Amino acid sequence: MSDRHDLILAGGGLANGLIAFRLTERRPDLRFLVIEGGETLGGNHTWSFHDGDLSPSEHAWMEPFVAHRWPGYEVRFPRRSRPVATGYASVSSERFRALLTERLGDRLMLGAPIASLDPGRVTLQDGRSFGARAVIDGRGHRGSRHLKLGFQKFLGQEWELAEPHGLAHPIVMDATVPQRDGYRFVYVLPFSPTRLLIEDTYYADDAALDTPTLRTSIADYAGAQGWRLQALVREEHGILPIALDGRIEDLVAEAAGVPTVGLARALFHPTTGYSLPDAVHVADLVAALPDLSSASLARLLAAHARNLWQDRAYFRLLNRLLFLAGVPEERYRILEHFYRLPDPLVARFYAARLDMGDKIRIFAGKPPVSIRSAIRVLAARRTMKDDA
C-alpha cells in the first residue's frame, strides 16, 4: 500500500463513508484510503431521513443504501394524533458496511486506531504512518466546550415477533408514553410484517443512558401493544447532540486546519439530531471540489460549517426553549403544539429549510409553555458571542 495518498478519511463512520462512496462514483482515479479503528464500517446504527430532506440527485446515488422505505410515518402525543404524508427512509449499518466494503477493497484499512493526524498525515497506534495531500477527520463527535448541548439519548431493539404487528408506517414519536427525564418518546420501524425496530428516547439534560431501564421500557411498551417478542435481533444505542448555544469560529479553529466533517462540525440537524441529509450534502460538496487539497477542503468544509450554523439559529432557538423555558416531563407539549402544522411544513422543518412564515406559523397559538418561562429565556444573554 503507498504511503502517499491524494486523501486519507479518518473514520469509517457515516460522514467519511458516504464521502467515500460519491469519490468512487465521480473520482475513480483518486488514490485515497480510509482508515477505521474498529473492526467493522459503520458502527451499530440506523440511520433515517424524510423525503423532502434529499434533493433528487442525492436519492439517486443514495438509493442503494435504503434498507427500507415507506410512504408516510406517524406520530402519537397525549392531545393529538396524526399520520404524515411525508415519505420515509432508513439505512441499516449493516446495508453501509456491506456496499462500502465491496466498493472500497484495498482502500479499506480496519481494526487501525488512529493516535493522531495533521493536515498531511495519519499516524496509527501500532506506529505506522501514512501521508497525503489532505486528511480528512470524520471521527465523529468528541466533545466541546465550544458548544452547548443538550441530548437525544436512546437505547433501540429490534425484536422478530411471535404474530405480525400490524404496522403499515413507522412511528416516528409516540409520546403518549409516561413522561421522564426530559422529553420521552418511544420510535417504531416496521420491517417486516413481524419485525420491528423499538427505540425508547429521551431529549435529557445528561448522557448518562440507563440500559436496563430502558430493556424493561421496550418490553413494557411491547407489551402494552399487544406484541409479543420472540426473539432479540440485535441492540443499538446512542447519545446525539442537541445543539443549544455555540461559538462556530472557535468550533473551526480546534480542528487546527484538519478538514473535518460529521458530529464534530455540528453537521446535523439541530433539533432533530438527524444527521444522515447532511453527511449527503457534504458527500457531495467534497467530491464535486476541484482541488482536493488539504487547504482547500478546509476552506469549503468550514465555510459549510459556518453557514449552515448561521442558518439554523432558529433551530437552536427553539432547542433553548424545549430545555430551558419548562419542567422536563411537560417538554412533549412544544413538539405536540409543533404537529399541528401542514404536512410541507412539518416537511421543510426537518429539512432544515423553514422560511420565515414557517417560523412564524410554528410560535402561533397557545403558547405551549409559560410565557414566563419563555420570555426569560428568549430574553437571557448569550452566554456564547456568535451563537443567534
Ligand SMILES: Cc1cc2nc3c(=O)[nH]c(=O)nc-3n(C[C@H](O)[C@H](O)[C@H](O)COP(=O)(O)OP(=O)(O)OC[C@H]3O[C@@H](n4cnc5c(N)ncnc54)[C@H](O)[C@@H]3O)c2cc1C
Contents of the next structure:
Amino acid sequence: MSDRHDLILAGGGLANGLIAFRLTERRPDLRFLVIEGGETLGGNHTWSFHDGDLSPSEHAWMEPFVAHRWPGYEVRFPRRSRPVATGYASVSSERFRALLTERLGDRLMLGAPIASLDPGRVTLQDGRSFGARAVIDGRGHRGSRHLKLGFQKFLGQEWELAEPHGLAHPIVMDATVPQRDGYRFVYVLPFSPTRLLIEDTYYADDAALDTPTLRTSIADYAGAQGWRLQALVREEHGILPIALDGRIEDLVAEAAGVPTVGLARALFHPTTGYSLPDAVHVADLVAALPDLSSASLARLLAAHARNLWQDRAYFRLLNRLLFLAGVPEERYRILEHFYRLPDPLVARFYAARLDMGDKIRIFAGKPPVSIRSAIRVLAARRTMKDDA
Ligand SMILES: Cc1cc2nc3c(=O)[nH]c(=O)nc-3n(C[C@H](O)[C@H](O)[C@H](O)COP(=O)(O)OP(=O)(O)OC[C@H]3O[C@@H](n4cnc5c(N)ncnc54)[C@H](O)[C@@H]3O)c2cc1C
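With the form predicted alone done, generate the form predicted together with the ligand in the same format.
Expanding to the full complex; the earlier chain stays at the top.
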C-alpha cells in the first residue's frame, strides 16, 4: 500500500463509517483508508433513530444498515401513556460491521491504534505512519473543558424470552419505574416475538454506571412485565453526553485545524445524546464536497458545527431546565409534560428541527417545574461564557 492517500478516516465508528460508505458510492475513485484501533468496526451498539430525523434520500441510502423497523412506538409516564405514530428504526453494530467490512475491503485497517495525527498524517502506536491529502478525526467522544455536560447513561441487555412478550412496538420511555439517580426510564425494543433489548436509563449528573444494580433492575422490570428471561444474548452500555452549555469556538479550535466529525465535534442531539442523524447528514456533506483537501474539509466541518450549535441553543436551555431547575427525581415531569404534544411536533423535536411556534408550545401549559427555579435557571441564562 502506498504511503500517500487522498483521505484517511481516523477511527472506524459511526461517523467515519458512514462517511466511508458514502464515499464508496459517490467518489469511487477516491483513494482513502479507514484506520480503526479496535479489532472490529463499529463497537457494540444499537443505534436507533426516528423516521423524521432523515430526509427521503438519506433514508434510501441508510436502508441497508437498518436491522429493525417499526411503524410507531409508545411512551409511559405515571400520568400519561400514549402511542406515537412516528416510525422508529435501529441499526445494529453487527449489520454496520458486515456491510462496511465487505464494502471497504483493503481500504480498512483494523487493530491499529492511532498515537497522533495532524491535518496531513496519522501515526500509529506501533510507529507506522501514513500521509494523506486530508485526515478526518472521528475517534468519538473524549470530553472537553469547553463543554458542560449532563449524562444519559444506560445498561442494555438483549434477551431471548421463554415465551412471546406480546409487544408490537418499542417502548421508547417507560418512566413508570421508581425514579432514582435523576430521570430514570426503561427503553425496550422488540427484535422478534421472543427477543427484547431492555435498557435501564438515567439522565444523571454524573457518569458513574453501577452495572450490577442495573442488571438487577432489568431483571426486576422484566419480571414485573411478566416476561420470563431465558438466555442473555448480548449486553451494551452507554454514557452519552447531554449538552448543557459550551463554547463552540474553543471546541473547534481544540482540533488544531484537523477536520473533525461525530461526538469528537459535539455533533449530537443536545437532549438525547444521539448522533446517528448528524452522522448521516455529515456523510452526505463530505461526500458531496468537490474539494476534499484538508483546508476545505476543515472549513466545511467547522462551519457546520457552528451552525448546528447556534441552531440548537434552545435544546441546551431545555437541558438546563431539566438538569438544574428541580430535584433530580422530579425530572420525569418535564418529559411527561412534553409528551402531551402532537406527534409531528414530537418528531420535529427529535429531528432538532423545531420552528418558533413549536418552541413556544413546548413551554406552554402548567409548568412541570416550580416557577421560581425555572426563573432562576432562565435568568442565569448561561452557565459558561460563549463566543458564539
Ligand atoms: C451503547 C450505545 C448506544 C447508543 N445508541 C444510540 C442510538 O440509539 N442512536 C443514536 O443516534 N446514538 C446512539 N448512541 C450515541 C452515539 O451515536 C454513538 O456513541 C456513536 O457511536 C458516536 O459516533 P462517533 O463516530 O462519534 O464515535 P464512535 O462510534 O464511538 O467511533 C469512534 C471510533 O474510533 C475508534 N478510536 C478511538 N480512539 C482511537 C485511536 N486512538 N485509534 C484508532 N481508533 C480509535 C473507536 O474504537 C471507535 O470505533 C449510542 C452510544 C452508545 C455507546
